[in-house]
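One chain comes next, on its own, written as structure tokens: the form predicted alone.
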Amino acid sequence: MIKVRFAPSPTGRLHLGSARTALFNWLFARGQGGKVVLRIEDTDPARSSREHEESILEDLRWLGLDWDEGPDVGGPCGPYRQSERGGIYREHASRLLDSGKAYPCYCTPDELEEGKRRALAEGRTPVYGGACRNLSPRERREREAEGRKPALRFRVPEGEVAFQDLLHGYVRFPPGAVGDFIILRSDGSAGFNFSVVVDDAVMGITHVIRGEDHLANTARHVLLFDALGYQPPLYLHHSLLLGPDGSKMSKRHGATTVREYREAGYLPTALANYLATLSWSPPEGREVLALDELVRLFDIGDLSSSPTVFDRARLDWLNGKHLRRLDKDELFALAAEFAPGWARHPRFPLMVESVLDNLTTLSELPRYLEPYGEPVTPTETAAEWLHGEAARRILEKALELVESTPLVSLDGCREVIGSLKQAFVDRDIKAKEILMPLRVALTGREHGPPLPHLLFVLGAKECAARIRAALAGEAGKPARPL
């Protein structure tokens, strides 16, 4: 059975790039009837926190992702936090040490940094020089007598390192490209490469899908799998997420975390839809896809290795499409979260529907609902629609219609607008020239929700008062508190 894992480090909020990796793994596993493991790589105690862990899990769930094994749901291969798996790592490290495939290293951080600096100055790849690789027992005792606590390094075999990647094909690293690397730090904690390999092996991970920035790490991983006697998983390294300038996406490009987009009013279905189509194109030209459709259509064999650029405008377009596909009850519940002040209005659902076609994200909703509130003083340009004899006649007719109509239904309000247009249809006046004076009189704005909706929500009494104020040259003054 296919088994994948997503292994975030709880050192911050969930990055869009990490969410995309999690999504690729999840779609692949769910589409193949496989299992998903969530593993927390919290071996950096200075930067890791349970608060960040909970935030990551919450954002993954918000995206619609779930897992079969993990720190919150348990499973047969726990614990699922690396900070709780030290005994497992030490047992595997002892196997390598006993077989001569690992050795103690007594080099200090300053000595290692000096070796790195010298290699870079000479134009060489800064790999470990092997100072402790062949120390005699006596030399080791001398270093320990100096108070040096050794780390444990993996003894990299001579020769080329190669592995098969499902996207990039056969990947080769020449002899000397991979130096002896630390598997246990001097404090006994496991290094990243070692803990990942041990966990993937004992958890039975069959496929590792991650960013191409891990290609060099994979060279180390296949060596460790071989040294420990485990079968390595199949690897796929997808392209990285880039900003508009072609560099790796970072904060200078704007919002980079799932939480930021969540708080900005993007829908989880839209964000998942967009992230899935970065490096992958759905068949038959389909663009707007729900999560269950993505599971059915997604194929890792169709992933592209080409760089992919995050396009905010494309995400905005998709989010608008998903907003308009929402079930009405779900739409109104979400809208209430982003416009709590407006949600108390008895006609809030109608108001939301009236501006839905204009929305890109839910965070824009309060701005689009503003015309339903108190009118504003018209700008100089907007006030022009209230000047002149034609505008006066239009507003007088509008006042007559409003005062003679209860405005108790949306259809009734549409009839009022129709009657207003019909009254001037033979006077060579365009529809915009008829309706804009009324819009500015009611709201002080040139743009806003459809006029029938404004009439219905404001009511006959309020509409009449605002039209009178406009006729008196006092447009923009509220007739009463709303």
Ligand code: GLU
Contents of the next structure:
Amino acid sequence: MIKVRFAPSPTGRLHLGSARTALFNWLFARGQGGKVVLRIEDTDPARSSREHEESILEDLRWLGLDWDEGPDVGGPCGPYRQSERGGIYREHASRLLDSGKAYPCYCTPDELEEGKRRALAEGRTPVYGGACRNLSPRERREREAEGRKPALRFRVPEGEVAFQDLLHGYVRFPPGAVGDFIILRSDGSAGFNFSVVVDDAVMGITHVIRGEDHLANTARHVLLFDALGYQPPLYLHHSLLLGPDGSKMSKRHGATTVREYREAGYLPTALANYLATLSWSPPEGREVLALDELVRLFDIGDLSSSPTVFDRARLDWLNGKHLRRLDKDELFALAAEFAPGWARHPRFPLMVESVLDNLTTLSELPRYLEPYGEPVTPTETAAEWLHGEAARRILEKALELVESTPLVSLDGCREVIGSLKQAFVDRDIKAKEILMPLRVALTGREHGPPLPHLLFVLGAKECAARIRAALAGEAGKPARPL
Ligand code: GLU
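I have the form predicted alone already, so could you send the form predicted in complex with this ligand?
Time for the whole complex; same chain goes first.
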């Protein structure tokens, strides 16, 4: 049975890159009928918090992901927060200590820093120099007598470290590239690499899918698996998400967290669709995909190892597509959230639908709905449409039409616009020249929703009043508060 994990560190909001990793794991597991574990990697107490954990879980759920085991749902391999698994790590560490595969290290942070500095100055890889590697029992006792509390360090075997990666093939680290590393800190807490390996082992994780930035950690992980006598999982290190300038996606490239996109009016299905197709190409012509379609089509074997550059324009395009695919009730509920000032309008659904084709994100909705509100004083260019004899005749005709039609159905309003065009069609005027004076008279603007929708929402009386005002050279003044 395939079993994967998401292993977020709760040190901030869910980053797009981590969401992408979670998504790859989830799509792979769900596509194969496998299980998903959510594990909180909160071994850094100074940077981790419960608030961050909750916000990450909320954002993962918002994206549509779920898990079979985790801190919120429980499961047979709990607890699912690393901060609560100290006993399991210490027990595993003792096994390594007892078999000589780990040793106590008494070096102080200053001594370690000095060793690193020297290695760098001499052009060597800054790995642990091995000062405590072969201490005799007497030397250990001496250090302990000085009051030094040891950390526990893993004794890295001599030679090359290599492992198979499902995307990169055979990955090799030359002898000396991996130095002895800490598995238990002097305060008894587990080091990052050690807790990850113990958990992946005892939780029965079969596939570890994570970013390329973990490749060097994986070298340590396979050594630990071997030392502990566990079978390592299969690894796949996917490419990292880069900003448009080619550096790792970060704050200076703009919004980087899932929450920011959620609040900016992006849909979870669009964001998931976007993130999943960043280094995986769906079959020709199937770009716009809901989560269940992604599960069906996604193939982890088709991931590309090339760098992945974040492309906001493509995300916007996908979001527009997903918005237009939304179930209507869901669309109107979300629209009400993003345009609360309009939501109580009796024609709200019709208004939303009238601008749907223009929308990229839901947060643009209030701006697109503005023409349904108070008219504005036209700019000089917009006012041009109201000048001249032709404009006057068009507006007079429009006035006559709206005064003689009740405008109680959208079709009725379409007919009004049709009749207006019809009335001038023989006079060699373009449709735009017929309709612009009316649009500017009604809203003061040159752009906005379709005219039939405007007529319908504003109603006959208000339309007549605004056209009259425009004819009197007073466009932009509302006849009555809306
Ligand atoms: N907790 C790690 C992170 O947030 C992930 C570790 C892993 O996937 O092995 O980067």
